[in-house]
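We begin with a single chain expressed as structure tokens, specifically the form predicted on its own.
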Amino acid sequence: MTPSEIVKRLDQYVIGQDEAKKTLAVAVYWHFRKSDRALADAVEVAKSNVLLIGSTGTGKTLLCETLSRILGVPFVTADATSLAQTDYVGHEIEAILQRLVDKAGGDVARAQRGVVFIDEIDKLKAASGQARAASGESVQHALLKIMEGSQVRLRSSAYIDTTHVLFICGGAFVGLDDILRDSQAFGFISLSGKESPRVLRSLNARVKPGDLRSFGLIPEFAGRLPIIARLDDLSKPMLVRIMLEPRDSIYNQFRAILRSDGVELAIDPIVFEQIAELALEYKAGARSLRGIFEGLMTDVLYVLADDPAIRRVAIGSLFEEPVYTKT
């Protein structure tokens, strides 16, 4: 698929990120494209992997499933804090790697072809006077070795070379935006036209490998994510449209439910935006969606499994009781 057909599949199951999947889709298109033989023996070609930016619930891990289900290549992900909480971090990454084996089906030749994910990866940052600063940092560099690309034996003595398996690190970086702040380079660039403050704002906003740096992430570490993707911070409106838009969204998850029982369920645009303002306030993005949403189903689906004969469900707000309509 081309990088505008993989935007436009993601965009059937992910609300908004129109530039993260844009940045997405073209870095998994080119890397895939590397890795042809024709090309391979021809010029020998660097590998890109990813770097996903943006807060707790923006989807980051949403992208990355979503992606690999698109393209039909095995997808695992890990967690970057329990690496960096055991002294074995090299049985951990082997581990890894087995588990992506496995989700191939133990077809090794497919697994060199997968997705791996690590999320909060900003959590291993190497900042001076914090106990797990030096685990973090050595996490990094063990990382370092599978991310460019290396032969990895596992337990069953196979070996998995991992040098076209496609690393997409994800994290919120708190604290980004003030490295950003004071980092902005490009204030005296010589630019003509009106675009040239559009431009500027642009080319500010970009991460750049010293601002990962300043961070806490070792330089290595740094370069071995040439690609970056900035996710938005969800508004309400987009809240409202992830219930409501994606093929799974949470609202035809219940309808599927209730009318596989042949009941209707109805529920009012101002409910959705009344769970949005919540979710809002529990500042945990699209994760706290489903939680809200099913505290409101919770009650319903109690009366439903007694009473069969209600064919009809209407939710006219958040705050009030259900009305339920009977044969």
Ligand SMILES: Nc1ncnc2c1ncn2[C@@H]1O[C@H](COP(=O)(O)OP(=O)(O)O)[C@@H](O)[C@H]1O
Given for the second form:
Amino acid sequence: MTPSEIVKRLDQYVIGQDEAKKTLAVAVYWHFRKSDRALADAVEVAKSNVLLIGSTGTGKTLLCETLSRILGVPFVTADATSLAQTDYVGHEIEAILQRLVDKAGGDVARAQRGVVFIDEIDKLKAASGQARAASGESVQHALLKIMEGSQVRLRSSAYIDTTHVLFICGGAFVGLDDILRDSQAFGFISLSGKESPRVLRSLNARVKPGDLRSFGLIPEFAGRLPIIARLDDLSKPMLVRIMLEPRDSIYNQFRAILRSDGVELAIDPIVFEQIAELALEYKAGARSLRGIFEGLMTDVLYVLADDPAIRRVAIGSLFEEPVYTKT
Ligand SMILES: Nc1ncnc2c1ncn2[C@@H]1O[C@H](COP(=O)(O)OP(=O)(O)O)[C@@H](O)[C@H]1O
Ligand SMILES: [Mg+2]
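Now that we've seen the form predicted on its own, could you pull up the form predicted in complex with the named molecule?
Next comes the full complex, this chain leading.
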């Protein structure tokens, strides 16, 4: 699959985030090409792990999950903060890789070409005063080792080689824009007039290793994440689209549930706008959509269960009672 084909498939499940989709698609495309023997033998190409920057609930996990499903490679997620809370980072990392092998059905060779997503990487500050638990910095060192590629011994005493495992790190990096503004890199370049405004803009929006250092990432670690993609905060129209458009959108799911009982679910477009507005207030991206929607549907499912004669449910507003029609 080419990068553009990957993006097309991602579009079916993930709304917006075009830049992140493109960057990620190119990264995995080359990652898997590079790990093909023929190429690897010709030149030793270093692995390029990916960093996804975006607020909570903007689709970081969804993107990685969907990507690995499309590619048919094993995929696991881990949380950097829980790594920092354990006494034995080594054990925890081993457990992550073990899960990857389990996802590959015990096939170590398949697991070695899998994807590991590590979230909340921006919380790995080098904290002081932590007596027992691993400090963020030591977690970074431990992660660095497996990201560069190393042999890790598993529970089953088999070894997994992480050289061709693709690591994607994620984080919100709150306040990053302020840091970027202070460290603009290309403002001083004298222009010849031939530059593409699009290219200049994207160079200026680039996150530099120094910017990441302000979040407590050690230089070696930041250096291991050369590919950086940013996810946009979700706007109200995007939130509405998320409820409606993906193949497995919540609306489609509930319509299918009701349809299987012979009930038609009709929700006025205004309701999705209302839900999106509430979700914006909650500031958790698309994360709160499902909760609000399910709250709305709980009443409906409650009523439907008692009355098999109902053939249609119409919801005209988030703040009004649903209208039930019987045959
Ligand atoms: N861009 C998007 N397109 C479709 N659904 C999304 C998008 N962003 C978030 N979601 C929905 O919100 C939920 C949380 O998203 P997630 O990927 O876990 O966010 P993050 O990892 O960035 O915090 C997902 O289950 C998904 O249903
Ligand atoms: Mg996530």
